[in-house]
Structures are given as C-alpha cells and as structure tokens.
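Just one chain follows, in the form predicted on its own, and it is written as structure tokens.
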Amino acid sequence: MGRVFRNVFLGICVVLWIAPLWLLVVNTIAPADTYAEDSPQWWPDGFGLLGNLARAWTEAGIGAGFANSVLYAVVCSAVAVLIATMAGFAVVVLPVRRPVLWFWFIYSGTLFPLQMFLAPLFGMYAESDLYDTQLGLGLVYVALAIPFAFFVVRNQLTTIPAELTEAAQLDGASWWRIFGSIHLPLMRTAMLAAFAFQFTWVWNDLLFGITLARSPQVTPVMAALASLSGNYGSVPTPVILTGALIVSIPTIAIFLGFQRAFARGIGASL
C-alpha cells in the first residue's frame, strides 16, 4: 500500500511539473501569425519556432539585451569573485585585527533587501552622469555580488591548514606569492561556485535594469523581455514565450557545465 501511493504521489509530481513545461514548448513553437490569443495550445499545429525566435531577437531588442547581459554577468561576476577572493584571504589568513568584525561588515552586504540601495543609487547616478551607461551598472553588480562571492570563498579558506602559510613564510615567500601560488589554486572549486551563482543573479536581474538604466545599448536582457512582455496588445505571446526561452539558455548552460565544480565548491564551503 505504501509503495502503490508513493508511486501515485510521484506520477501526480511528474505531471505537475510536465504540464507547464509542455505548455511552453508547444506554445513556443506555435506560429504567431496564427495563433489564437484567447486560449493557450495543447497541440502543436505547425511549426514557427524560427520565426518567432527572429523576430524576438530583433523587432523585440532580445539581442541587444542579450549582448549587454553577457557582458555584465560575465565580467562583472568574474571581477566580483576575484575581489572576494582577496578579501576572504585578507581575513582568514593575513594578521589583521578583528577579522571576525571585517567577515561581518562586508557579509552584512547580503543581509540588506536591494529595494533600499535603489533611491539613493539612482540619485546619485543621475548627479554623476553614470544613469544608463554600462560603466553604472555594472559597479552595481560587481558591488552587490562580492558579500555573498565572500561568504562562499572564505568558508572554505577556512579549512586551508595555516601550516601551508607558515611552511611558505619560511621558505621567504611574500604575501602576495602565498596568495597565488598556493590559496588561489586551492580555492578554485569555490570560486567557479561563486561565479556560476553571481552569473546567474547578475543574469537574472531586472530591477536595477529598469531603475538605472534605459537604452537599448545598456539595458539587460531581463529589462527588455519585461518590455517585450507588457506588450500583449502588439507581440505575439509565441515570441515572447520565445523570447523567455533564449533567456533562459545561459543560465542553463552554467549550471549544467558548472555543476561539478558547484557541488563540490559549495559542499566545501558548508
């Protein structure tokens, strides 16, 4: 009896999480010249995958976006996590004082909702001329992306035993030698977890993609699917579900080219 309802439970499981995936990849296929607006398919009647991803990716602005979020979520993700890095380093290993009080100023950076970084940012991008431009934005993301990178990295520079230090102080190596010849190396596992997280919230963001910014040539991608979405009336819903599916390829990719070193990183760190 147990095993006939735990067999029902996860079929029932199976098809709840099928459903709206069908869903999307019937609807997404569907032809926007002959869609019917007022009811979604459950069949697919024909084939227009190619056109509705034409169409999102240049009448909608997807591919502007997209190049723009590239850019930010790799760049500034992979700036972050080497700055975290250096300052997880700074506190575990290097002499300073107080590095208890040093971990939680700079981890209380994840401890803040974002909503209350938006009033003053955007006053103060406005008064610098940084509002709408690339350079803006992405000091946001790198600013934003090294508590939890920090958080990450310096848990497991935790469990580097302090001999491999004082065997290199011996030995007359600098600090900065320490650093890259032995903890960088070490920690590589932890920093591609915290890059394959910041990717994808960097990747994932759209609200200060629609505080900070408003040209095509700086927006995400998020802040142009968010436009191409609230645009029933003119859009097709098939390229715009199409146009969330290209969205959502990168983040795939890295988790699924990422997932051993995450795993590994992040049970590392814990």
Given for the second form:
Amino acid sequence: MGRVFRNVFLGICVVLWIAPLWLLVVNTIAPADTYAEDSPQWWPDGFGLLGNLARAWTEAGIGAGFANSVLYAVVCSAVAVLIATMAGFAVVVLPVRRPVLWFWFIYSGTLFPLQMFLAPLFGMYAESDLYDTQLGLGLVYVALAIPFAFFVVRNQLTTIPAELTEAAQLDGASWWRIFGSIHLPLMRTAMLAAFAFQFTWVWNDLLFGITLARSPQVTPVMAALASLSGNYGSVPTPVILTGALIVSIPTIAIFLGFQRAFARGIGASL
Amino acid sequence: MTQTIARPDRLTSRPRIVRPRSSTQPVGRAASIPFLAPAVIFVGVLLVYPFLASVWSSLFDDNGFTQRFVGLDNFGKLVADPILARSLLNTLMWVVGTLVLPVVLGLAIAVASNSLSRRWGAFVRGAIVLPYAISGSATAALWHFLLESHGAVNQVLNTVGLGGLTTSWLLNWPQNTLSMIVASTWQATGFSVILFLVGLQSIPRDTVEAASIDGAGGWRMFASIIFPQLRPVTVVVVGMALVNSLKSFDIIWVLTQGGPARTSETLALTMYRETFLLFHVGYGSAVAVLLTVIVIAAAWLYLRTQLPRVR
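Next up, the form predicted in complex with the partner chain, please; the one we just looked at was the form predicted on its own.
After this comes the whole thing, all chains and molecules, with the earlier chain placed first.
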C-alpha cells in the first residue's frame, strides 16, 4: 500500500515536471513559419530548429546578449572569487585588527535585497559615464558576487591548520608566498564551487541588466530574452522558446558539471 | 550570489585560530591591506554606500530632477497607498506559497525517491532537479506559453473535460499571482530536493535500523526518526525560500510586469516601477527600505526561533 502510494505520487510529479520541458523541446523544433498560434503542439511536425536558432540568435539579439553574458559570468565571477579568497585569507590567516568586523562588512552585501542598490547605482553611473557600458555592469557583478564567494571560501579556509602557516613563516616566506603556494592550491575546490555559484547567479541576473544598461552591445542575455518574450504575438512562439532554451544551456552544463561540487559545498555549509 | 542566511553560531563559537604573532613580521598589519582592500573597496563603494544612499533618499521627495527633504512622509504615503496594500498581499502570498509548495514537495520527493532503486531514483530526481538549472527568465518565457489563453494548460483542461476551469491565467487577480507561484515552484523544488537528499544521506544508518527493529515503519519512521534528524537542513531550506520569495523579481517581470493594472506586483516590482518607470525615486527607496526591514526581520525571527533547537 505504502509502496503503491509512493510510486503513484512520484509518477505524477515526474509527469508534471517533464511535461513543460517536453513542450519546450517540441515547440522549439516546430518551424516558425507554419506554426499555428492557437494551440501548442505535443508532437513535432516538421523540423525548424535550425531556422529558429538562427532567428533567435541574430534577429532577436540573443547572440549579442549571449556573448556579453559569457564575458560577465566568466570574468566577473573569476575576479570576484579571487578577490574574495584574498579577503578570506586576510580575515582568517593574517593578523588583521577586528577580523569579525571585516567579515560582517563584506558579508553584509548578501543580506540586503538587491533593490536597495539599484537607484543609487543608477544615479552614480549616470554621473560617471559608467551607465550602459560593459565595464560598469561588470564592476557591479564583481561587487555583487564577492560577499557570497567570500562566505564560502572563508568557511573552507578556517579548516586549514594554522601550523602550516607558522611553518612557512619560520622558513621566511612572505605573506604573498604563503598565500600563493599554500592556501591557493588548498582552496582550489572551494574556489571552483564558489565560481560555479557566481557564474550561475551572474548569468541569471535580469534586474541589473535591465537597469544599468540598455544598448544591445552591453545588455546581458536575460535582458534580451525578457524583451523578446515581451513581444509574444509579434515574434513567433518557436523563436521565443528557442531563445529560452539557448539561454538555459550554459547553466545546465555548469550544473551537471559541478553537481558533485555543489552537493559537497552545500553539505559542508549545513 | 545565491543568498543564504549566515549562521551566527558558526561565527562566534568557532575555536579562535592562533594568529602568528607580529614579532616574526613587524609589518604584519600593513601586509594585510592589499589582501583586504579590493574586497572592501568593491563592497563599500558599490554595495554598502548605495545601501546607505537608499536609506537616505527615502527621506526625500525626489522626482529624478529635484529633491526636497520630507522626513518620513514617504512612509506615511506608503501606509495609505492601495497599490502597496495589494503589493504586500501578493508578497505574503509569494512567501506562503514558496514556503509550502517547494519545501513540502521537495521533502516528500526526496524521502520517497530515496528508497527507489539507484536507476529510478536518479531518473526521478533528474526530472525534478533539471528545471532548477533553468533561469527565472527562461522559466517565465516557457510558462507564458503554457498559461496563455490558448496555451497548453487550458488546452489540457479542455481535453480532459474540465473546460469549465479554463481562465485567463495571467489577466485576473488572484490567478495571476497563484499561477506564477506554481511556475516558481516548478523551477525551485529541485533545489530543496537536493538539500533534503544531502540531509537524508547524513542520517546515521543505525538509528533507522534500530527503529525498524523496534517495529517502526512508514509514516511512524518518518515522523519520529527521519524528520527530526532533517531539522538542520529544514532550517536552511525554509530560510532560503523565505528570503528568496520576498525578493522574487524575474519570473513576475517577464510574465506580467506586475500587471495588469499592477494587480500582480510584489514589493520588489513596486519598487522597480516607482523608481525607474514613474521616477518617484524617494518613494521607491521607501519601498526598498520597507522590503529590507521585512527581509531582515523575517530572517532574524526565523533564525532566533529555529537555531537554538538545532543543537
């Protein structure tokens, strides 16, 4: 009885979860020109995937946004993780005055709703010509990614025994040397996990992308997708769905690639 | 930046690391500046300063061009604003919906699929978890297609003979908010499944075996043995769902933009519309401040009631 109930419950869940994905795939493959607007298709009828891909990529601006987002997600996350690791090293290993205060200062960035940063950033950017530039958006993404990466890396750093540092100090190594040849190599896994988290976050951001930039050469891919799906009716449905599918590929890849690191990182922070 | 709630117990009670005395390196303190400075500058200039500027700006009547100090008037206007009442109600619906649905479903799916064979378990979990890897904007684009007047949801309802239930899912309140909560559940449940599975795997096998020797099984086993040991995970899952649902933006923005006629706005959307579309900068900042107070109060209350029992 229990087993039957369990299987029925899981069966229903799987169907409910897969049905939207199935519809996404089938209606992405459907040729845009002959697509009947009135009813979603449940079975592929013709092959228009490549045409839809081309239209979403060029006409709808997903391609330009994609390139921008790759730049932001890879570079900003990598820079943020490195900066966060250096700060973690300072707070945990170096003889800093008031390490707890610095911890909370940097970590406070994750506590506030993102809406709190928006209007003043917009004002600052408008005054300093950073508005609608890749550099401007990139700087914000670095800043936003630092606090949580710092949290992950710092937790990991506290598990490295202090004796390692002391031994290196007795050998006369400088702090940069100790950081570079002891802590960085030991922190590789945690840094990679933090990078994967931040990559996903930057990639998925819509709020800052539509607030601090507007031209297609600067806006990230989610902004392009949002304005594309704001045009339901004038843009054929298969093209919009293809856009949604394309933007999901990098995060799905990261997710599958880092599944173990994610689970371990989560497990360690519980 | 997956947002999470800090665990204060970890911070204060960790054994203090013995810091190398500065006798070996007299300039030890100055040496830490280049390590700490980049993070402090980025966070200080681009996050902490804007945060304080937002608080300050909520005290002004600011239309984007001129500003006039009005003290707490913006907050007085908030209380009287019917849009804000609706927005608060929607935010509350989001909080309740995203706490109940993804957390309960995630727990149920994790526990039920944990006893499946390896292959089936992986298949079931893969199906539920995959949407989690899809962004909010893409989820919204897909669900727009499902929820349209002649979208897949109404099509299915008509086909199975429930045509009476079809409606314009995104055009009327409260269906629009409820449908978006369902869309968000579809995307987010995978994350609680992952967390609960990690928790389940950390339960020592012998407590479960001992209970089954004593004759506990099924519901009894879950309620008295398994769930109590999942408590630390539940605290984290609920805390994250709480904080994230208060800030939900992209699904709503892409699906309805808070409309029609601002009926599906949450606080996050109201702030965006007031500031960037209506140029009520001071008033928008007041909404952001209100949202911050709610987020921090909710997180604090929740952690305060839950953490002591964890130990």
